[in-house]
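Next up: a single chain in structure tokens, the form predicted on its own.
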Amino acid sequence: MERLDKILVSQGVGSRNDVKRLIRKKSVTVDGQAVTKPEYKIDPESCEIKVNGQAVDFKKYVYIMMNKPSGVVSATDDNTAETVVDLVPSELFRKGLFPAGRLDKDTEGLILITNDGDFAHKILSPKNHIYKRYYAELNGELGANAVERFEKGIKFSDGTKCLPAKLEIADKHSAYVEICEGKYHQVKKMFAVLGLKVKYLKRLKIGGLSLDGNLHIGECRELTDLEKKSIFIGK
């Protein structure tokens, strides 16, 4: 059982003060009866809640796919830059949203946003081997042994050893990379070990989930149940 005002805030109905005003104005009904106390407790999964006559489709967790733009930070809040959570439209927004993993500020592509910590942990834990696929454009040509070096695990100058990664050369100056961990600036640093700079980077896939080609830069939508499962099935 949860407080009515807390439930409505979690579903993006409004701020706590907004919700309290709605309740006290008798604009909120539970199973057809007006409720006037914000602290009134209900089971949101078994009750019908309406606000101004419109049903509230209660969802404890949300799972959002976003086509992240360059220049946006993978964080819940930031004092200097726009974040991926800032881009979530009001109809999808929930209290407690956060990005399940990070993309560099100048990196584009697939990022998942949720309020489900267990879901995020399953995706991010290296032991689950959820590969993330990227497309990279480079400032030079890849050497003949690049694929082998990625397969063996790139080692950074500070001694950090990456897990084995998959490298697929697209042409002289671009490649696809798959990694199952998320070290800071990892893809860029891996290519830097080979003497190359990444000019453009985009994440295309997480496990078996591909970025929706119909999502324009900065757009997002909810995942279907099948898409959520595909992340782990197609790893």
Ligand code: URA
Contents of the next structure:
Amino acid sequence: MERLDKILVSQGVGSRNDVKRLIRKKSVTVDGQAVTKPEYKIDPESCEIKVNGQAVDFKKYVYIMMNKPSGVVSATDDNTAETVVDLVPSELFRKGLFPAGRLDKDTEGLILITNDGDFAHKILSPKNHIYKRYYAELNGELGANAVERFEKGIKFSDGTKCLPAKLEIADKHSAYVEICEGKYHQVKKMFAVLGLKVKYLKRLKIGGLSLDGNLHIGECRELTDLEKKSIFIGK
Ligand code: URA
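Structure of the form predicted in complex with this ligand, given the form predicted on its own:
Below: every chain and molecule of the assembly, starting with the one above.
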């Protein structure tokens, strides 16, 4: 059982003050009865809540895919820059949303945003070895042995060894990379070991889940149940 005002805030109906106002104005009904006390406790999974006659489709957790733009930080809040959570439209917004994983500020592409900590943990846990696929544009040409060096595991100058990664050369100055860990600036640092700078980086896939090609930069949408499962298939 949870307070009605807290439930409405968690479902993105409005701020605490907005929903209190709505409740006091008798705009909120629970199973057909107007409720006027914000602190009134209900079970949101079994009651029908309506706001101004519109049913609230209660979902404890949301799972969002976003096509992250460059210049946006993958964090919940930031003092100066816009965050991926700031870009979530109000109909999908929930309290407690956070990005499940990080992309650099200048990296574009697939990022998942959720309020489900267990789900995020499953994606991020190194022991699950979920592959992430990137497209990278480089400032120079890849050498003949680049694929083999990625396959063997790149070693950073500080001695850190990366797990084996797949490299597919797209053309002279671009490639696809698949890694199954998430070290800080990993892709950029791996190419740096080969003497190359990443000029553009985009994440295309997490496990078996591809970025929806219809999502313009900065747009997002909810994952389907099948897509959610696909993350853990064919990883
Ligand atoms: N590797 C990087 O270097 N940057 C990213 O944003 C993701 C992976």
